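One chain comes next, on its own, written out as structure tokens in the form predicted alone.
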Amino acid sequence: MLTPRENFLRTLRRQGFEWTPIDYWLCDSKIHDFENRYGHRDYKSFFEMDHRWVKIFEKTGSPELKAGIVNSPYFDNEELPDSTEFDVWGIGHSKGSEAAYHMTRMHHPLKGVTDADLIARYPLPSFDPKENSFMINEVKKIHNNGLAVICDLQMTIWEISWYLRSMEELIIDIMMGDEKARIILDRTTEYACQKARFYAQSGVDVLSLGDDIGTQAGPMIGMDMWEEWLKPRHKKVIDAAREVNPDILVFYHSCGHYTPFIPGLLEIGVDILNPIQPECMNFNEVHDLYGDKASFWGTLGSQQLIPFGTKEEIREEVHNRINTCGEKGGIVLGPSHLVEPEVPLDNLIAMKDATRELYKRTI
């Protein structure tokens, strides 16, 4: 009998498995529903997840922004509602309503900035390895409990850069070959490399990267732009982690349709593709093309199947995924995004039960 960690890693390395791992992220209201039903909040143990997520503690480079004090020259081109909150990057977020869990309007501190030196001096967040020394013990504790560890380094380069600059202005900078684009992308890349090295030193099993490069209708940016501006920078981050631990698995998240980018992602060392959003990517077609080179994570629709599907429809789709991947495995099943308030808990239970109906022996 494999431990959960052994089963998880064998699955992702396509070496055979005993059961198909699953992964859920519940929004706050869904955690509240779970607690009301079961009397506790540990849904990860309840659903028998083989892994746990970890994240370093970062300090904001803009304490005045974190406190809601906006100083020139940043945010000169943004109107900030009184309810605006600021994250560790100094990016503003305002909600249309309290029901908006993670869909917020962003306010970009570097929008409209014309001075490249101001962008070069913008205070990025930081982390202190000493203050994060708990990470090594946390990873060991999770491993001692027989579980795998995945770290969160999503919004790796592209997303966090346009969150700071605004998507329109960052794309214009790139198209014009403006040094402002190189400055901001290089700075976010270097910071991501620092975090990737630290996570690898801490002993995590999976490095989770992510930058949305797809929309529901097609790619978000052109292939030439991705090849020149993003691909080599993502390779730097992956290389930084693998210089420390050559065996670390690399997970890459992008919502939307990003099939054209998959060969390039595999070329720079990505092992796991997430989420293969079924509303705009066909899992069977992607698996036929890349199932011998990559593993998959997610794949079950968050817009229709998980919130509104029947238990039998969920069971059928789960079995389809497992059978498509075959005896080698290569899939962690879950919704293609966060579990939102409208998702019935019973549908999540149906998904978990369906994975346990198709046990395979290791090969």
Given for the second form:
Amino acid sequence: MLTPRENFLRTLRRQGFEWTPIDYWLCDSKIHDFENRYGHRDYKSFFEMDHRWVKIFEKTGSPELKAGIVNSPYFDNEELPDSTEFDVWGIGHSKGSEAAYHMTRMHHPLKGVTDADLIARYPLPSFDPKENSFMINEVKKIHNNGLAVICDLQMTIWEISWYLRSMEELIIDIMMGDEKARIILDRTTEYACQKARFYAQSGVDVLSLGDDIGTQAGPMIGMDMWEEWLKPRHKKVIDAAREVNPDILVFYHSCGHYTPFIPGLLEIGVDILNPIQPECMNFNEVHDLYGDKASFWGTLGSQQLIPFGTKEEIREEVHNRINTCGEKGGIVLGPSHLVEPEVPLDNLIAMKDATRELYKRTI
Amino acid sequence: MSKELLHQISVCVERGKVNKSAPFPPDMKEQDGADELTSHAIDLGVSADLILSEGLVPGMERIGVKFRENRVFVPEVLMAAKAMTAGMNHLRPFFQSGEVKRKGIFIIGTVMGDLHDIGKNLLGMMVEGAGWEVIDLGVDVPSSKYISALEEYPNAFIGLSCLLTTTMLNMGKIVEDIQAVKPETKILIGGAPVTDDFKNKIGADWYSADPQGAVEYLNKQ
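Can you switch from the form predicted alone and show the form predicted in complex with the partner chain instead?
Entire complex below, previous chain first.
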């Protein structure tokens, strides 16, 4: 019998598999529900996930923001709510109403900044490889437990740049040929390369990148803009990891419809496409076109099936996916997004049980 | 003369040509944009009403249709809206004096619990570009805020936006609350997880998968 890591990597390399791996990412309130029912919070072991996610420890470049003291040329004189907290990037997050659960409102430090020099000097986060030396042991420990390791480098360059600048201003900068866009994207790309290199050195199996380039109904941006502004920068990040470990698998996430970008993503070295939201993209069509060159991760609808589907509907869709991918595998099944509060825990159990019905399918 | 000028204004809006110094789009470099041409039209005595209805509005309408058909994307819509705003700024005094009337008032907000605003903002730009006054209530908007806005603008239409399935579920309660106070109010809903079936289920009046669909519905009223 394969170890979970062997099974996971064989599946993602489309070399045959014993069971279909699954992936869940539960929001805080769902973890709370899980704990209430099962008395612990380790849902990853409970659902027998073959992998674990890891993330390095980063330090903010702007400790004065972290301390909540905003006295800087940034934030465009915006009056930030008292509840605002700052992440390592100096991006503000303020609380919403109770109905917003874990979600926060974002405040962009570079919004309204007109001086390119201020953008060039904006304090980005950093990480100290020595302080992160625990990562090598962490990865080894997970491997020794027979599990695979995926690292989180999502919001790789595009999303993090718009979180800093605001989407509207970043896009307008690009369209107007304003150097501010190049400065922000080059800086976030360089930082992403450093992290990708470090993760590869730490021995992770999968590098997970992600930048939304799709919307519900179509691509978010045109192919020209993607080719010029994002594709070469994503390639740099992938190359940085592959220079260290040519075998590292590369996962790419974008919400929404991003089918037109798939050939370009495969060209720069992406191996795994996530999540293929079924409300936006037709999984079977994508699989027909790219199933021999890419593997898939997610694919079960977070907007309809997982929150509102019956157990039978979930079972049917799980079996469809596994059968479509066939004997070589090539899929990690999961909801297409974070498991939100409205999802019944029983639907997650139904999804897992359905994957296990086809246990030991091909080896 | 004025017909050609109005057509040029509409092209500037559609192509996102804001003003002469704007380098976008590259093939219109050094040419006057919506800013200069609208100002020029006013100097020539073209009525503000005509500039709006024959210049700015058709430009936004064409970009809205292209967006729906995936022939242009978010950046092109943002540039069009920027050009439209540059032209619209010259018309503001005429709105204030009452010389030009908007088609109506559209109150939008992202529903309670949801803090996303990109989709809502795009819709707001498109509806404003269609000649409507837009009152934007922001994000995480509870029923009470929509109802207060309706007290101020009793004939307004309401637009509810959301991104997440979690918050989509709050739309039903908000529709119910608004209808309890002002049952005649027309309520439009939209957002990534929203469907026509969901609209029927909660008793809203209109759902559109794209902003232009909402504009077309409003224009028919």
